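In the block that follows, a single chain appears as structure tokens, in the form predicted on its own.
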Amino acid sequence: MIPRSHPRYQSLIKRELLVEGFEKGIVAPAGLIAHGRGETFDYLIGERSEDFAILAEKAAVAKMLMARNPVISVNGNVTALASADIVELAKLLNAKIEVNLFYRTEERVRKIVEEFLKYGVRILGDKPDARIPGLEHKRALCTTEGIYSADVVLVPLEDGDRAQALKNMGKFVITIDLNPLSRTARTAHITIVDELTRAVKNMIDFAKEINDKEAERILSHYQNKVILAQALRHINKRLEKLATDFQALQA
């Protein structure tokens, strides 16, 4: 039992919860280390939505009421994190959930469609039916109803090679990662440097903001090489910042 005035609450939480999903069969392996990962950029922004962060989540959202047919795809880490966020969401925006994963089994497919059907939620992904060309893995598996289809797709916690693939095939790529860096992140259309469950949250409540005439104003303002400019910028001067301090208490 972790208590709440632990100060590493939330974070011990998140694990927790993937540890969780890890031992259901949800959570691959190899996404605790990705989570762990995320975590270390989420250390130095300073954990918590800094603005370029908004600015992303509301072009999100923006984008994807507009669309014609959004998708939100998810995976292992997504699910355990955040499933009940993105049933959410996903209403909110009249989305699409199709689980894609990196490594692919039919019965962790099967257990993450299990997992939204305790929200009374059907997801796509179970039963592929086309390919995402240019994309030999299994992650190329999707349906035509939903990713192959689709003419906006958020693509949280991603890999580059699908994010590029999607782009390749005329999609507009939206994703949520906490890396600036990363090939996903420099790939994207939108890229929201952001924590995913903070990012959901915040999109989930823009969702019930916005209406069409805001979000053609969001869009036609949005740069998201600006955007990844802000975060990598506001890093470096947190860094800088806490150097100065560190180096003032030894004064």
Ligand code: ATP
Second form
Amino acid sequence: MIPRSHPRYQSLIKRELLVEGFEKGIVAPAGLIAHGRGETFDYLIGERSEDFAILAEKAAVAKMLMARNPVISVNGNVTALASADIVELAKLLNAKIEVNLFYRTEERVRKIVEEFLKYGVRILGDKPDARIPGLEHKRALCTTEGIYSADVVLVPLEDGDRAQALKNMGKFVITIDLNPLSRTARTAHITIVDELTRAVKNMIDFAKEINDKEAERILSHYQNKVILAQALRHINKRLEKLATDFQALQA
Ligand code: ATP
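Okay, that is the form predicted on its own; can I get the form predicted together with adenosine-5'-triphosphate (ATP) now?
Once more the chain from above appears, this time first in line as the rest of the complex follows.
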């Protein structure tokens, strides 16, 4: 039991959720490593949703509200960390949820589907009938009803190849990724450089607020490369300030 007063309470809770997910067979071993990479960037960012994240979250919600067939793709980490909030967001955005795994095993797919059933939601992906062109083996599997026919896909914590393959299919790709330098972050049309659980909660709030007119206005101003630049500059400035503060303590 982690005491709430612990200075790293939120971070430790997420680790616990991932370890639990791993033990249940929902999270892949490599998912634990991916989480560690995310944590590193969150430490550098300062573990809060900065302006560049908020702008991207608003744009993502706007795009999904205006989409014909928006789909949220979920993997083991997303399921372990945020399944309840993903269900709420999907309802608000009228989006489908589809399980899509890098290390696909039928058992892991089944367990993820069962996890969402606890919230009364039958997600897609356990009976794939289509393939994402350009990807080999099981990574390509998807459903016609979901990802294959989607016009807008939210792919949090995605790998660069698949993000590119989805883009090549003509889809509008939105990602949530703490690493502004990852291939996925650079490939996506909208990159939310924020921690998954914070990002999804913010998006739920925005989905309740944004109307069609506002959605159009938000999207007309949105520039993803500027957002990536802002994220990098934020890290840069923050580290420079911390270095100056350390130096002053020594003086
Ligand atoms: P790419 O192929 O896009 O270059 P990668 O190989 O670095 O990515 P993957 O392991 O495929 O990374 O994807 C995981 C990504 O998700 C990493 O960039 C990591 O920083 C990010 N990530 C991990 N956990 C979280 C989280 N909780 N919230 C947001 N981002 C996260």
